[in-house]
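Next up: just one chain, as structure tokens, the form predicted on its own.
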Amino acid sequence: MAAHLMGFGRYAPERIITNDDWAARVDTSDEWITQRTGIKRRRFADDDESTMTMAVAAAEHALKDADLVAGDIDEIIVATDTPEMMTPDTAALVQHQLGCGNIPTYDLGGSGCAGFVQALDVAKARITVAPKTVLVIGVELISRMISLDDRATAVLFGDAAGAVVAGPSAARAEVLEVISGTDGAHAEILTLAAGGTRNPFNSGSLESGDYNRLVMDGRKVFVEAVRRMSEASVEVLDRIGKTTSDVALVIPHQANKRIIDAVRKQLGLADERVYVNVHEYGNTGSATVPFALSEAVDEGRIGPGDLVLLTAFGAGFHWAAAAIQF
């Protein structure tokens, strides 16, 4: 049984944090950040927003999108980095928020920014077991996790929410294959140890600054992210018979441009054929890859017929791939 997608949806707070804003808190510029990163803007949530509004948001989003309601999902995967509380699990909360009936939901969390494509491969799978519909959402609140006074790692993010409505009945895209890996060795490359067991919050997390220091070798993430993005590319193309030359538009996770670009080249391809949106919302983890769907559905960036890639990674350290026919 084949899995379809049936809405999309997005949402992005309001609240608009610029480099300049940012120049003004650290030692940075609008020009060393954008020569960097390729990014201008992000967004920042509100005190009055968390995880789950914006993950509830998004979900709205797509529903009407598919035109469905609450009462016609089966199942909730969240993927997300930034719970909105230890336990129990965000997609316990957005299913009472949406006022869905007593259906399974959970967490896909740790997968850092390649969760949303894995989530997507597991509700495939669901769907091909067995006919059901399947709300699957990238949600991220960064800015309330890490240091924002960390020059290296704070400027690269923001918050946001994607989601998509998939399902069994044929309707505007199918999803052809997705393939997902992991390698363990290179944890240490991209981490938030504290506030596990290894680390727990305490006094001594407080003290010294572990409690919210995102740690990041950027060398080592750009070699290892432009190398398996590039390469679950080809490989989720080739299990389908297909290549780079048959894409219409590839949609890569949108941790930063320079990333971007690298893996543009490594794939061959024209600047028109990938999305980009990283200079107005950063890096927002596992929402970068279903917001951008969103809008580049809405801009017309998509038409019937088109194969859609869609590529990321994340900590873990995780990526992912998957090829869509609209």
Second form
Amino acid sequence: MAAHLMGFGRYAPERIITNDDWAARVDTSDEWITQRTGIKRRRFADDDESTMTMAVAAAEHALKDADLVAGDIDEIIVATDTPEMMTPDTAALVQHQLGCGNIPTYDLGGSGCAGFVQALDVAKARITVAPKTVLVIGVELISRMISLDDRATAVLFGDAAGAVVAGPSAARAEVLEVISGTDGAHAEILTLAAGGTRNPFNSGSLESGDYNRLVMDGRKVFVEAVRRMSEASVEVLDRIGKTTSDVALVIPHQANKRIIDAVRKQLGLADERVYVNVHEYGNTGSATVPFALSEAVDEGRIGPGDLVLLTAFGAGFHWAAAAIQF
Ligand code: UT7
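In place of the form predicted on its own, output the structure of the form predicted together with ligand UT7.
Below is the entire complex, every chain and molecule, led by the chain shown above.
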């Protein structure tokens, strides 16, 4: 049984934070952020929004796009590193809010920005074993989890959600192949430790500021992100007997325009064959790929017959790539 993508959805909060807004808060500038990352603005959730509400908004968009209702969904996977709570998972809250039946749900957490494509790998396997309709969501509400006074990390991120409906119906696009990989030797290079058992949340972490400290060696992450996203792209195409010249559009994880450009060059592709929206939304973690996929479909950047490549990289380090035939 093949796995297909039947609908695409996305959600971004209304509130726009520009680089100049950041320059008014921490020691940074529009020039630095633009040159180093390509980011011009990002969205931050309002107080009445949460990881769950954003995930539900993207899911409803994807369901509408698939011409389905909540009762048609058999399973939900939510990829997020910024869950609504430690327990239970965000997926259970999404299930109830959408009004699905008592279907199984689970979060895929801690994979950073690779989470959605990894979740798609799981969904493909689940559909292949037994035909079912799986809602796969990537969502992050990062602005509420990291220090907004740390210029080295805060300016990079934004809040958003993206979703796909995956299932057996061959109407729109087939998930031909997905690959995932992990190198835990690099786990300490990108961490948000507080709140876990190594560094439980307590008054000490509040005093030290550790409760929201995202620790990242940006240069090492940069180098590995380029290498792993490029290699994963070639590997997934190789598995289906294709090369980059067969690809109509690459949708890479949107962390930094310089990383995207380096991957594009490694793959030998022209500008117009790589989708970029990092200037508008910043790095929205596991939401970047499904968000960009939904946007690219709506903008007409993807049409019938197109082979689309998804590639992502995140904390762990984890990476994943998918080949989608429209
Ligand atoms: O999705 C996975 C999550 N993370 C990533 O993908 C991040 C990957 N890494 C990157 O995107 C880049 O490494 C960064 C954008 C984080 C940094 O760019 P860089 O060219 O690697 O800069 P750098 O780390 O070498 O820092 C250069 C300087 C430092 O000052 P000194 O030590 O040279 O005096 C930083 O303190 O820039 C300084 N700096 C800033 N200056 C102004 C760091 N953040 C800022 C800032 N504004 N916001």
